[in-house]
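The chain below stands alone and is given in structure tokens; this is the form predicted alone.
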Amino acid sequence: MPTKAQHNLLLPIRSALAGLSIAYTILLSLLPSPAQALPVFARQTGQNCVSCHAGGQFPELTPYGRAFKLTGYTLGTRTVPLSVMGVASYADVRNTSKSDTPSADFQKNGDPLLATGSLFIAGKVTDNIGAFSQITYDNYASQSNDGKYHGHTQADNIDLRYADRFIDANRDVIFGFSLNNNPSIADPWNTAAAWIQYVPAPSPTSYQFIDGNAPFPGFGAGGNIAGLNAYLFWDKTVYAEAGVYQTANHALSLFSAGVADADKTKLQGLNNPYWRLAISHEWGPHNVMVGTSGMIAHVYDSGSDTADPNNLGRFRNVGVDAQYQYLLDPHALTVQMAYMRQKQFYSANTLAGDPSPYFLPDGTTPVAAYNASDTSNIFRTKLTYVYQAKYGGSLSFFNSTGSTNTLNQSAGFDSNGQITSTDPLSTGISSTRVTGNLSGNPATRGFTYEAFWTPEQHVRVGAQYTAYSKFNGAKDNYDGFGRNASDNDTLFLYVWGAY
């Protein structure tokens, strides 16, 4: 916990995060009613799409683009701040029949859907100051006993900002400040953990293995937390960024509206740092990026009591990435790349819990006692290209590595040597089918192909297929009935609209 006078350095910061909050939330009273995200910014800066995103494919940005986003969402004339999203939806996933309850793992597998809409308030405020949120509505958030759906509205990504820039003959400075709630929401590349993960994934079980659910380079604190960072680009060469976060809530619940408290992140203090590193180069239509970030995390258990220290577990994540980007018309070709080290270190409520209920196959020795902390590695590439900014095409592949740990075990022997869903013999053990994870291992590798058309500018219609090699640590039976990784191929099809 901090010490008194640990406290009494953080008050200026704690009053800055929520007098700012509080400017935000006048904002947004402020702001027309009636309701729409990313073309507004376009009615704003009178720029077609491509002039922001690599051949018009939202939300890849050009140079143009990040310097928009850096400057503050300020370039241009105020406008109707207001943009819709919406994305209907269909997946099929290879193979259904290694489950219990195919209803349940397999939601509307099949079936045509309207998944999610967005509603975005965004733009020029003053001649420094500009805002993106985004505020989204999951029509299938949750379901009760009866099958029926729910749908649910939260915030999603918000970035409030205040920026400037300075230029002349020798310099071209671009310095700002970012309250926002996601961890490199802030950041001006698609390479940052906020951003690589781009068409938006449905809720229903039968997506769970479409590329938007595969694993991503991400920061262990997740979303919907709040944060103030500052910023600084020097000479479209040097790029860095540093803030701090804490839980979003009281003054900044703005961050986190419509997230139960239970489902909350909860941080300890703002003893959460974030930074980030980046060199860029342009050169006629070529553009290049190689930079590293990282946060380290005091997180509380989920639904957990913050009184309790014992409860407090640690992330400690640092990253490298890159980006090349080749735009003159008709051509965008983008490569990225993007890795990321977790290390999680588990807080001694969760180690002092149950052991785990599994056995070794002869049904009498337990497995090994859970590890005090994980690693975890993931690497993402991405190859886009786009054509006339209507027709394109990537290929992307991910690897998730990581330590053992019978912590994350879901699937594994009873005491009669077996491996049951039902648990038949009354034995209190039983495994997960399909998700379940028989060695505790979270190894996860494949590939993404993906076709896509923009017919204009406001609408995507795109198919991607997933292919697997590897899910929860193999390549066959990875969840102990038989369930091989390549079962787990979902063909995903997608319009994705924004206005």
Second form
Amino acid sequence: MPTKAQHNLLLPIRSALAGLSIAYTILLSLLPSPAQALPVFARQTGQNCVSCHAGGQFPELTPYGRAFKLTGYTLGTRTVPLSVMGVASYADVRNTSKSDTPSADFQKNGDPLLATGSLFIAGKVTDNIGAFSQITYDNYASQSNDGKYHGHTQADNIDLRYADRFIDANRDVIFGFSLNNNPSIADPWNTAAAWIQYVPAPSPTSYQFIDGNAPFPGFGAGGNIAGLNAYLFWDKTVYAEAGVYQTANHALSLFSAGVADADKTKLQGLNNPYWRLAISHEWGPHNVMVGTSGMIAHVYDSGSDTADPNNLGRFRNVGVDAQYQYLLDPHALTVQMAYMRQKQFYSANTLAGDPSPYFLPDGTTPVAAYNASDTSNIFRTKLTYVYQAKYGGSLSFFNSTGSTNTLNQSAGFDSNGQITSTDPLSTGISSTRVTGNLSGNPATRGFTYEAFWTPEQHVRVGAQYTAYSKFNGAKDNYDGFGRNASDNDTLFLYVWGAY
Amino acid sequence: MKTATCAALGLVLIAAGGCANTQRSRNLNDPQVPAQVTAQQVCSNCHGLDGNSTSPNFPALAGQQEKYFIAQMEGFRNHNRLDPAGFEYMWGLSRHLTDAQIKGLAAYFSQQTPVPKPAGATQLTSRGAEIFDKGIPDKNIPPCMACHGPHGQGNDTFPRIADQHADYLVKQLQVFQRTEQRPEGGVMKQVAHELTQHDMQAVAAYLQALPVGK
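Coords for the form predicted in complex with the partner chain, given the form predicted alone:
Let's see the whole complex now, leading with the same chain.
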């Protein structure tokens, strides 16, 4: 929890941000053509968004956008370092009937809402220092027993940089340092874990199956931690980055501001290295990148005592990614691919804790003991085309596979050989519907089809349809209550704007 | 990382970056930044360090006529050049540049060596060569070389068009032909008026890979 002083400090910020976000999103919803003004980076360079974002589709970067980022956001003219962003949205889950309480399992299903808003403090500070920092207000962060939703504000992506560039006929070396709170946020390619998921995902549970919440290659450590990375981009060809992460506390607690202490990712010291290597090439209107990245993170179990080494688990991530862009006005074509392999080693206390409550269908034989570790593989690929920086569409495929572990079961047979969510026979064993996992396997697979329109460079209106062929390890009856993967297919509409 | 280390690091970073670094600056609102630095740190991102841009989205500037270059930059800065390639990318970048900086950039790029691009299909370039050398008399289209020089090297306010990206040339011909977005190119509006799309592509393909010595 934040201290009282922090709380008092955040209060007016929260209120102001909430007001700003809501007012802005209402404005976006009501006005067919928002005022002609530019977000902070565009104001700084004076350029159109399409200069840095491929086909104008933020946040994917063009080669120029990557150079802008790697040179520390210092190109241009210092300006008022503020921007805001808002998302208005609508979600419709295909089947909401297989649920005990649809109002809880599918909150706000079919209701338009003002989902989130962000304030950015960003831009050039000096010739060598620049910043990208985002504070996000979630209008539906939690719900109280009376059904009322409550908003919440917290630190989102933060990337503070020092950069320099030595360029002449013999060399072109960009190097710098990034103090940030999310592994790979400093990366200039949008196949990086921190960037590959792009449309902000609203919190209500009717959004739990939209593309933004489907599997994406990512690092086990997650965000809101603190790292210092050094990077180098040599001759527009080789990109290398390395750094270490720690818990975002003490002087760096700003990086996790707004996150309750029990929810903060607690890392063991500096024993959490991150690395990245990519090869890039440009020819004509084409450019391509092939890269790899990885991280080892020693993470304490959520909310546990960090003085006890038995609460310490470990993630080992290794990924490969690639991107091809064809950028020649009026066409912008992008093909992205990312794969992440993760090995998760559970803490001693997790493994020594209560065994799985579930039984085999006979109701007498307990399920297998927990595995000490799990392996998962997440693959994503996406094809995007944008015409005239206005009309676009994308097709994404995601496939998550991994080891089966009874530790990950959230549904199963009780001691009467039944699967129940209400425990009518008081066995003390119940299962979760809708999000439950009967198999203990994470396998999830599907496609997302998207069409979007950018009527004006600051606003994108989009429609996504995500269709699942596998969810939580099964095509059919993945939760033990007859819910099938395709029941989770979701239509997601959004109006996403930045000013 | 301890607090003290962190604070020290922050101070080092601020100290290192606190002063203007005009020899490697990307500041576009500092008259003290030499034009060569701006060319290297900013322009090179799209137009190439030596003015030979990789992407056809961005014109090659190597060997460009200084007077033409200056006129275009002033056109961007004054918002007189209205084509999308101009206002989307260049209005902002040029808005605070001084006359001296623009002049310096013109000198920098004029001194770079142009590199021809890959040749197109022979049939296309033959037609392009014909238009370049002789124009299309039936349509009162003069030969390009009459104003742009026998080598397409340009002259004064007539730009160098040799070794320019074909895609860029076609798009600009379309701007002249179909719009009023480049008022300074009134002459080209008349020249391009009767040009067919095929002829635009032909002459652009020829110019992109203009033979050495031509």
